[in-house]
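A lone chain, given as structure tokens: the form predicted alone.
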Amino acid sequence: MRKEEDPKKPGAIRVENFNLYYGNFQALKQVNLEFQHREVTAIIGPSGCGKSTLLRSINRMNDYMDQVRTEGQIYHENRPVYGPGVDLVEHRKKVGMVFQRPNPFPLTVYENVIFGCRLHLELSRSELDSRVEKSLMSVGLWEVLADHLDQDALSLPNEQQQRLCIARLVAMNPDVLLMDEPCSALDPIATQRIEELIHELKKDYTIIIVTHNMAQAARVSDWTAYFYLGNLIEFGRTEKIFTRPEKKETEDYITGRFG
């Protein structure tokens, strides 16, 4: 049974007065946003509006880009994500990211799942075996791949590769899963399966998904945030955003009159 959240408890991820600059270009502008525990938030908006930039900011992936500057703060479980004392390795164990195209390593299925565990944890073989089974079960791949753990991960179909990448994150026991258009490289049937997986995963994880697909956002998310030109235009319950948005800009985008 899903545990009830304390209504006074801050969200799993909290963004406060956050600005991000690529050189002289401001990609995110004074963003304030809170992502709730064990719920799915969809980030929508036209290309170049800052959706993926926000996701990468939460994971600190923008650190690898030249001339990036930030102002404000992002908190994970009330701990600042930006600051001199932040351990990025520990942060990324708890806040994992899935990309547009599946990116399994050129290793076996087994070694893909426990890659992070081998790198960062001291676990026995039986503990690693247990994590592989549990992680693959959580993404619906155990029955399919239990007898094929030594198979080259790159030989799997695209949908299974994407599930495997999610299993690789789950093996590290994260709190938050960031998904940057995880279905963009998949066909409609595979997309439906990943969406069903997201519904299952939110029982245990906070999920933030960037998508260009309005129907997908409506299907999978509890909350929706609409961005335009680096600004958070509107944020609220998905049903309300899609049926009774407060801002005309949001309504124009949702209904296809803009973007």
The other form holds:
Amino acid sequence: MRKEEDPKKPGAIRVENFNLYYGNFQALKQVNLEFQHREVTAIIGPSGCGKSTLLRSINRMNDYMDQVRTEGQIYHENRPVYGPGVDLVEHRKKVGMVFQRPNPFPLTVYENVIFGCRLHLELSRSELDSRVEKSLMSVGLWEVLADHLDQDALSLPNEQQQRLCIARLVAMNPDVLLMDEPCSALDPIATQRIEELIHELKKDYTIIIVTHNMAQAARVSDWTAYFYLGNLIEFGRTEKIFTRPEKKETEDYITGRFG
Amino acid sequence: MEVKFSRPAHHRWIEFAVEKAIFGAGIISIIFVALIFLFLLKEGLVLFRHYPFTNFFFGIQWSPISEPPRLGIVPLILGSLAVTLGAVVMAVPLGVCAAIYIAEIAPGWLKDILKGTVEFLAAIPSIVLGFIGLVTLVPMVKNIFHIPTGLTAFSGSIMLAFMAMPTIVSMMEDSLRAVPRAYREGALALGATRWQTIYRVLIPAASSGILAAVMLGIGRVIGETMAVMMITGNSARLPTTLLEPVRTMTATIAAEMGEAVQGSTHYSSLFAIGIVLFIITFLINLTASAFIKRRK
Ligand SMILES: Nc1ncnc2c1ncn2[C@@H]1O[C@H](COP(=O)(O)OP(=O)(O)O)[C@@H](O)[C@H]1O
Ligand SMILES: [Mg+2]
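Instead of the form predicted alone shown above, give the structure for the form predicted in complex with the partner chain, please.
Complete assembly follows, chain above in first position.
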């Protein structure tokens, strides 16, 4: 049902005429793009084309770099993300980010999961407990870790660490998950399992995933955006992009003729 | 063709020599420390042949030239303790704040200036700081508190806090900066503010380095001699408040070693103080290195 969306309904995230400069270098050029609710959009393109920059722009992780300047606007559920009066904390609660390398905090599994809740919510111990259980369930870690909640998160294997990083977002009930090459530090089996997890998560979340692995993009995504040198070259349904791309550049990249 | 992979013979010889030289230097420095400690023991333990052990450790009066001499170390330990605690109470919170500011908040250019300044402070000889303290800090303390003399434990604490600060700040700053950037980003991306990121992630992650810095700062403060001697008034009485003159263990040794007759009870009592000081400093450094190790 969900998938037969109303064509007029705006996307979860809308990028409008967006430019980003690192000093004098323009990393994103006049990007227009809309991400649909509860679908997975893959951002692909050769290294350095601005994939991470776009993803970081969506939850404003670029704010902490010197000399970053932006133009245009990004909307989350029709609310602007840039500009005065934007509540960044509120925004980031709703739009969470998973990084290239798993980065759990040097705390216990339990404390990692509820890190965000502790920041933003006043919850009782039992409410926290149930969030931990629910979040770990939804990333498939509950069975493994239910009895190890006070284990140091850094002692977990990579794949579990990455799942934990997703769990700590899920615990805050976000609606968008941004993932920047979430499998690049994982082995093929772990990668496959995270891809299955993404498939599960899309029932509840809008997911934007950056990947340099085209097979992965084809496997996990409903939509694909191809970037080159800061320009959005082509955007469309994944099966279309991978079978009948409109642009020659897209076809060259996808067929591996360059990149 | 194994030869192809090995380095030329003289390289290996040099490497061997350097390795042995470094090893030798290490051994020699250990031997020196051991010899110093043995010497201290030899000269200091003699005291207890003529003077009761308990009177030394629990005596509350230090007057070596009275007849008979009273050699109670308690006022000196309390003197050191008062000055040190005072210094730590001032230096640690300030040092933590300064380190956090430099590591996390200051913009790039200011960071460099501040780091340079801290290192410069560390290079000022303590006697110079003591002299500056004597002519500025001491009169100030006297006037502010309306007390007969500004030569007090409190003045000494302030000055020692100054001396310990560079050590504390630069070590803490290093350990804060060593916290992986990924932790910061992770916290910020979860909607943490800068402050929440600092106190919920960075400080816990850097905690062992921070504690090590504090311990080394304390070590520096306890061992300090000349500047303290100039500023704390050098009166070996039991302190009741920080606004009284005190005398530390180090200052006692430095002040009295010249006048003590070699081989006398007084003379060996100064060495006994040295033993106590050595053990305290050793324990502090041991704790510090335990913290540093835990970080690895
Ligand atoms: N902090 C930065 N300062 C300056 N240039 C940057 C910075 N981060 C990224 N860039 C540049 O912006 C471009 C896009 O980078 P990025 O978004 O990381 O690419 P991708 O994730 O697609 O590999 C690259 O040319 C990169 O060199
Ligand atoms: Mg990238």
